[in-house]
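Shown here is one chain on its own, the form predicted on its own, set out as structure tokens.
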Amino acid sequence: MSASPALEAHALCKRYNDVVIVDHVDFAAEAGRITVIIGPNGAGKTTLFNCLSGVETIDAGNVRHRGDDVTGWSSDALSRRGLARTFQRSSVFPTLTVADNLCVCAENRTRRGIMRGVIGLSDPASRSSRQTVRRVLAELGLTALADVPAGRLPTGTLRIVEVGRALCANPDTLLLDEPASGLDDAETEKFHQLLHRLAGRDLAVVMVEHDLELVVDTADVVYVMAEGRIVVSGPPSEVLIRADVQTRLFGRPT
């Protein structure tokens, strides 16, 4: 019998009001493998990404992480349970510098590391915390950057550090909204790079993406989500070339 997927949804829906926003949706995402969420603005993506990563409670359908049904949990629960997510706008703190950004999220494993540094005693929890900054930095380039304030970095870089501080929570389940934003095309390059080696260390790592060529280049399974409802899923060679999906993305085919 095949593994559950890392994360997936059943009959998912999302309404504001009377408005449908997510209809019904089923999902998968295996670790190892890197699946991909495109479709037209409007199209529902990033409200279906809140209702995986526990942002947004869902009114129907449920969610199963590691094939545990895991239906309202809060983000933070699933984020230290090992579901980690970026955002499209930037969430880094402006003030503190790059490694604590990372530091902050890596304590956030534990509330116990939290409290003993709030007033002031060691815990071994913070040591570990520390080491796992020093690995994420050293892993994304970023050692150089460390100790410079997150709100004098440009855009591109600061959607590196936002992917940071989501591995500094040791996730096996990765959500990443938009997260080649801003990115040029050396550090596209580099951002591929490194999805792939997290594919390899068997996270499960899923987008949201509007930039098909990195999708073409990265991804294993695509879905392709319009007005709420997933229309179709498979590998991006066998859905990218359909007129379907391409009149949905450009407004007729290519």
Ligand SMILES: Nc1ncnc2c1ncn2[C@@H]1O[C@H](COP(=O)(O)OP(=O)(O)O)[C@@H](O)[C@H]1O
Second form
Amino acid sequence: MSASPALEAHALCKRYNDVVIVDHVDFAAEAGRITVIIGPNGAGKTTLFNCLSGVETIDAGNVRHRGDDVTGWSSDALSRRGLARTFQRSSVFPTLTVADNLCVCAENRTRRGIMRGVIGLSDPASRSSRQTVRRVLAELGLTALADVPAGRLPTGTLRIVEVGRALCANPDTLLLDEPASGLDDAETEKFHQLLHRLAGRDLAVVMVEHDLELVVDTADVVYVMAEGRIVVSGPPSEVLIRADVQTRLFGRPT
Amino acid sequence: MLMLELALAGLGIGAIAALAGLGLLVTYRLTGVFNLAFGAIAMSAAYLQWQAVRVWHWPVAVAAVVVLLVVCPLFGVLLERVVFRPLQRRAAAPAERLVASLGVFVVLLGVAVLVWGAQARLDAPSLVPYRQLPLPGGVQLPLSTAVDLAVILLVGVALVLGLRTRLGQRVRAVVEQRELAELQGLDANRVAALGWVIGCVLAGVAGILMAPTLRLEPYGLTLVMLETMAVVVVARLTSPFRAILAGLVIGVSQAELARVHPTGHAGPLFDTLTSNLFVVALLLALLIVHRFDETGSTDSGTTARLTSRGALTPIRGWWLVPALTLAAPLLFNAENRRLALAVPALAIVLVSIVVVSGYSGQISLGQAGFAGLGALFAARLAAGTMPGFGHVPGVAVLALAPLLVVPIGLLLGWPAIRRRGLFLALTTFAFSVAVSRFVFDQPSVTSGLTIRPPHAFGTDNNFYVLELLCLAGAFLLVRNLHNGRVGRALVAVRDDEPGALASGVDVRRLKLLVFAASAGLAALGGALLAMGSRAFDTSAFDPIRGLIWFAAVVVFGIDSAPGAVIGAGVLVALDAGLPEGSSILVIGVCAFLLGRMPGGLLHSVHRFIDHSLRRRGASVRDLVPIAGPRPARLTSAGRSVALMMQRRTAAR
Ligand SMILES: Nc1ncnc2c1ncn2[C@@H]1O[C@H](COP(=O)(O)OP(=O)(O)O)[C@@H](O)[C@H]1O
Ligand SMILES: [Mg+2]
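Given the form predicted on its own, state the structure of the form predicted together with the named molecule.
Everything in the complex follows now, all chains and molecules, and the chain you saw is the first one.
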């Protein structure tokens, strides 16, 4: 195991029009672990993800990926570096087929070869990207849907497609924003197994999740976020039974 | 003394611009549609006024009342009912609404050219008789300026008061959140109709006031009116007060600067800049302001919704249609073939729009600028008067001219990286207006330029073959941009930009690439267009022409290169066979109907054939496991947490 965590944030701050949304957040996700962020709606979880993945600029603090300072890196550069993510509101490409959705991510792991395509030469890496796509499709059970335009799929399936797309980046760190919303029970169960397989491959999985059953079943570390701050973090067995956390999450202790 | 009088004259123009801008702003705030047609509405009102006064000999005041208080409001209501309400009802993307307003624009323009002809008229009736009002201190105030100022004051006060009332507050709520407002019992359709009525009336007033100070001419007057949108951009589509102020300030500065004539090299440039201050302001404002305060959803989106979503099974041999369109002229007689020379050239220009707007989803209304620059560079290269180049022979011109335009495309691609939708549309349009005003309209740049086909391709037949070769080359490039890795990445950017970024797509580089390629293609098409007509005619590359081209591309399928070829054929044929303006009218009417033919004309035909002739294979539903909504489990979640913890520990 390397000394530094896969993804690490220190004193991260983000404001929108002078309203502080993310407030001095310290955060670390280790390879091979499933880290879950929970918190009420509007706590700033998605915004935190956006800051970590380069979608939003950061007002203060820094982000480290595999020990290197990547503060201010753009989202596409981070993706090519191995920090992949999904969005809370699905961001698959509706006019592309499922396979092509994955392919976009697989073949843009490097920027080389774009100009070759413009002048009509074939992409040297296209074989390996197609292999990646095929492997991921099979792993997620999407092979039968490979040639269907993504725009025709139901939301639950789109979530899986989006996870698949992120996996095609060959990431070492995976940020999933509410990946299980819209999945039915059987799909959730399969998804749960997938998460463990990924963690077993030494991926750092970071996930925002509302479904407490899934959290309890999967999380190695839980961060509780409220009003832009990390209230408490630790193993779920310690964190989730705390009365103050339950107040935050459900309004009153039980 | 002179300074004061100039300022007063400038105030007049400024007030008219402010009026037009206010109309645009109010329509936008009340309907969420940036009404590109407002320039054409102003122009049409001016023509109607002319018709009533000069042809039917109505008294000026009666004509004005009928045009402004009857025709314009009715037209506004009609627009809302027929064009925009259906779009609103099916929650059309902002890009679709922009294109619909472009359709209205093109229809009005076509009607004007068809009915009144494209030639200029100098006798636009003035609303008020020419009279000077003496002011203290010996200054003379023209009565017309006084009226302009009075009108803008009146409208401004009415607006401010209107927004203060309770009704005004609730009306603003409609714009921000339509559903919410409907819950409050406010009829959003009525509010939208109000927005269209106010917008049309103000556009009409501005047009009727502006026409006497200029010539009455369909393209020219429309363009001048469109330039006044500088006022709205400066106001960031929000503040009416700022719009009025901007109009007046630009008007006065323009009048005052007209007095200064610096000598030397910079002289002519300075004169051009000052006499086109609205264009300068528009360009600067678009470069400085990054984002509008847009209504509704924050992302005015791309053209993704205009494309043929979800592929249909291709009809075998359908490519024969564009191929035959292109082959037919080889069999024409000499006269018709000369006319047909425009088809491949125009097809290349239209394909350049397909590349940038169809494949990658960036609305570009500025292709006329690139096409014109291509023609200009080709003419000067061939004549040996391009600075820095000697005499360039024959066909090499066709390679070099587009290459010279590519860097300019890169330059425009730069702002496009951070701009999308409406904002990008306006920026590209402003670019084409600026090129037209500051390059094409300069006698020192364009006068006396001749251009003809390269020597070896002198006959019409040979030149046509050369054009086909160029088109084939263009299609090769386009194919590379549409297929494979680049094509997928472009569609990804078009469909979902954050998603594309998250997938590692270098969006910045891709956009630059696409703008550069598209600029080069447009330049090639423009050069061929000019060679075919054997003249560098600046009116062929008027910014308005760019808008019509864009509408045509949307109609024939924004992401279909073969569609662009068919579109070029149809446009040229209509122009050759029917009175001037008919082709514009046809495009406009089709753009109108786009709401009912998503994906464009050809795609709709295709879908129709598909549905009537074929049976679908396995439907998607059969393949997808049915995903029902999941029961909420959060209600008792707090209590069950401890339980689940125990279960988990036990399981390990
Ligand atoms: N682009 C934005 N501009 C202004 N406020 C925003 C923006 N994005 C999110 N917010 C605000 O930030 C807060 C946190 O949002 P979000 O991160 O989506 O919360 P969560 O994902 O925890 O539900 C919300 O109050 C939201 O209104
Ligand atoms: Mg969220």
